[in-house]
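The data below hold one chain only, encoded as structure tokens and taken in the form predicted alone.
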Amino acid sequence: MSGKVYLIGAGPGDPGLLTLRGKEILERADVVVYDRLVSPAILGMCNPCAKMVDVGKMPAHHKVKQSEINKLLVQLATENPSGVIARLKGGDPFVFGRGGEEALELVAAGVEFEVVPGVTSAISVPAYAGIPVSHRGIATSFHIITGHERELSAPTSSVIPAKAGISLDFDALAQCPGTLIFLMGVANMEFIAKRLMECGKDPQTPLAFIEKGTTPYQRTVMATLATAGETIARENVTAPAITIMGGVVELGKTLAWKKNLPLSGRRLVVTRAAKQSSGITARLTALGAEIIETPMIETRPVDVKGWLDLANFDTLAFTSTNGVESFFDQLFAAGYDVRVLAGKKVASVGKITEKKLLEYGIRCDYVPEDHTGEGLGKLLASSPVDQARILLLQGNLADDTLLKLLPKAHRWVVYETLPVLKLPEWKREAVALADAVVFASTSAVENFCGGSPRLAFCIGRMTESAARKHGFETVTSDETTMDSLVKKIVEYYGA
């Protein structure tokens, strides 16, 4: 009677490389045990109610020893009968990921487990640097080698004895015509390069160090076998990094594609609610950015009494997409459908809200050129509508701008906004290292609890004003649309 453990490969860093199977398990996991190299964006996919356990390892400093992790998985499975325990590991669990050791411990304890393979960094990271691990006429094989099995020092032969019966046979590696890919070997690479040359490998063999592969911070440093050590020191190459050797490295000078993306190297915090953020997240990710989805507010519908009173109104005015969704959720729950809106005029504060209404089959009659509450109020005040028969559908934090411009109108609060009071530690750390934050509402600004960064990309003048009040340097979209905001972000970083 124990939970089931899933050994999940998170891939090399880019959340888009997480498998669908892995994502499905994370979304329903009761406990997630994760490593240091797992992307914050992937952690953001986990069940928000899951217990998050950080067992991350740093070079030369193991936060939790492997033997302790093995026992922890058994303990968590025992404590959570019928539970889903996700062991989230960078890359692939069985490619130098010590997943086999964890699986053996689970077998010994009688705990059911499943392996969910991940995209290994050995292949994907070079691909993101434009380096194919095999290429016709250059390399017909590739070999994945650990460079961190043990301290490599003062060998008495070309074979370096290692733990668990594994060894590095430098004679064989030096004669290998294929691509050599070393994982976790930067600290030992000067020695490895020296031994390979002593065993006959050409000192001019092209070599590349690729740091933080597939993330926005990916960096490729070219060298040769002869210059490996001095290049590491001069360029300050640090882990996590892989080393790839062979003629295929030269192709990276022509085929590198990721570094050309306009937002490559940028981490942005998107503060919209998860159900609203997918569009902008997908666009910014495709442009090379790493996105940390960090909603600062939560919304929930407010029970509205008196749906039959809709007959007393001729014009319905919506000031946000949250208002649209809450209104229709409650309308349908009360047993009505869009037919109750027949003959009524519909107003939207801007294009984003207008687009949301269109998803429900509703076309807007009034959309101001100035996409603000003030713009909407002035438009309706100057239109041939009976102000006493205007219904404003808003949230509990909406200000009185519309009511001041339309004093005879009626207001229904259809949703309430609640602040997210605290971020989990892993997300707080990710936000602190971000380049900028993206705000789409004043409430997100008011409730921002992430500390740094201090640059904000904003939709609309009201959001911009709120961000400035809180000390942000602001860049504001020309129009209140996601397309305009994305364009402004690209222009800012491309300047």
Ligand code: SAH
The other form holds:
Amino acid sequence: MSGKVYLIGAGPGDPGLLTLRGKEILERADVVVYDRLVSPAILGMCNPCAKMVDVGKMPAHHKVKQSEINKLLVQLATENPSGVIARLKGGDPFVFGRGGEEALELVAAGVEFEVVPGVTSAISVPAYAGIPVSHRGIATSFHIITGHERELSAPTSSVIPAKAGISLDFDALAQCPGTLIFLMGVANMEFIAKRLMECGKDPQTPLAFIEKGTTPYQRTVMATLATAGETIARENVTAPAITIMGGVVELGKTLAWKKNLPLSGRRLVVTRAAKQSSGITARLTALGAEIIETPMIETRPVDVKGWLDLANFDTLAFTSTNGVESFFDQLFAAGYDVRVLAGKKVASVGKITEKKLLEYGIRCDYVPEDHTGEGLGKLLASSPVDQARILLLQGNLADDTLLKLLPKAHRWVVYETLPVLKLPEWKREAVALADAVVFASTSAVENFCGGSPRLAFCIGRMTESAARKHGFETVTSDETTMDSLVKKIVEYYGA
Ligand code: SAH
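Structure of the form predicted in complex with the ligand (previous: the form predicted alone):
Below is the whole assembly, all chains and molecules, this chain first.
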């Protein structure tokens, strides 16, 4: 018995281009073996308990050899009987992804596997640049070619021996009327262009280099076959990039639909508690930024004993969505249901908590107009409820505002907030390459364990002074709201 290996295509970069099947497997993987081109957003979707193995370090660092990766997959499958081993590769695993070599090795070792195809960069990256790879009347075929000849001449699988002498057939390529799409080897493109022209391809053939396609860093550089070499040098085209040649490239001038957004090309770290961050992440992503979400604090339910004591209270007050979730999770886990709340009044500090309660079928009786703890305390103090029969359901870090205004009330701590002390390695690396951190609370600053970057966008003055104390350069929103913070970030990068 051995585990099962899934060869999964991660798509070209945009996390939205991962398949549903791929996501589903990543969410329950025990081990994830991933390549360099896989985006942090996709790594962030993986089962948080999975062992993450990076086999594609940057070229300067040690890169794991293909033969070692093949062996590693077999070894992981053997060590994890009934385990789910996700082998996550950029684009599609079988398009210059060496997925075939890995699969052969798995077959030879008797390890069960499945292939989850991915959206290949060969087609999707041109699409994001507004270049259709085929077009009626312009191109009736398209061809995906490696620009990295060595890959073709030296397979490393021990299962099939290398066939000597395979290399690009420039004569055939030059005569081919279809669209030519080269993956890898931008550095070889000057040579490839020269050979194609020598073999008779028109020097005026339109050509585009598309760098980091589908990511917030996407860039398209147009040239012709004749100017390919000088354009790469002048524009400093760097990997990963695709080279596409043919009449269809002209269409990109009209069809380029992906607009540069105010935050295009910016990588920001968002540091809110996991459940709360998606709002700001979605907004900054929509503005073009790449977001690395790193929860710096995590909440954990605190064991509630004494459910029977609930009978002693007739008003329950919640001051956070975490409090609501922890309370009900535990209530249900203890074998009760919402009927134990029959006849009780329910109070909420504000709209968001009120909405969360509604998800559990509970309508609030008391919500203060100003949405503050103080407002809630005053509202309850002036309402016809028995103070001694009020139960506050809060986190361990909740301040004493409510208890001071309602001295006879009782409090149950239903969840606690703990700092995340260590980030996984892939996340540390992603954070180190970010342009700035976004702090939406002082506790996020206190608990930030990412090291660099040095620039922090802060929500309000309190967060700002905490960030300064920790040595950050700060840019602070005018008001203590998410709207104001997002506006400030856009202003900063727009300037
Ligand atoms: N299996 C992958 C290709 C792996 S080879 C796929 O199906 O897409 C790696 C090459 O793919 C890179 O050198 C580059 O040419 C291309 N590539 C991958 N992602 C890319 C991206 N986001 N933008 C441009 N080129 C990309």
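Each form is matched to the other, and the largest set of C-alpha atoms that superpose within 1.5 Å is called the rigid core. Positions refer to the first chain, counted from 1. All of these numbers come straight from a predicted model, not from anything done at the bench.
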If the two forms are fitted on the core, does residue 354 show a Cα displacement reaching 2 angstroms between the two forms?
yes
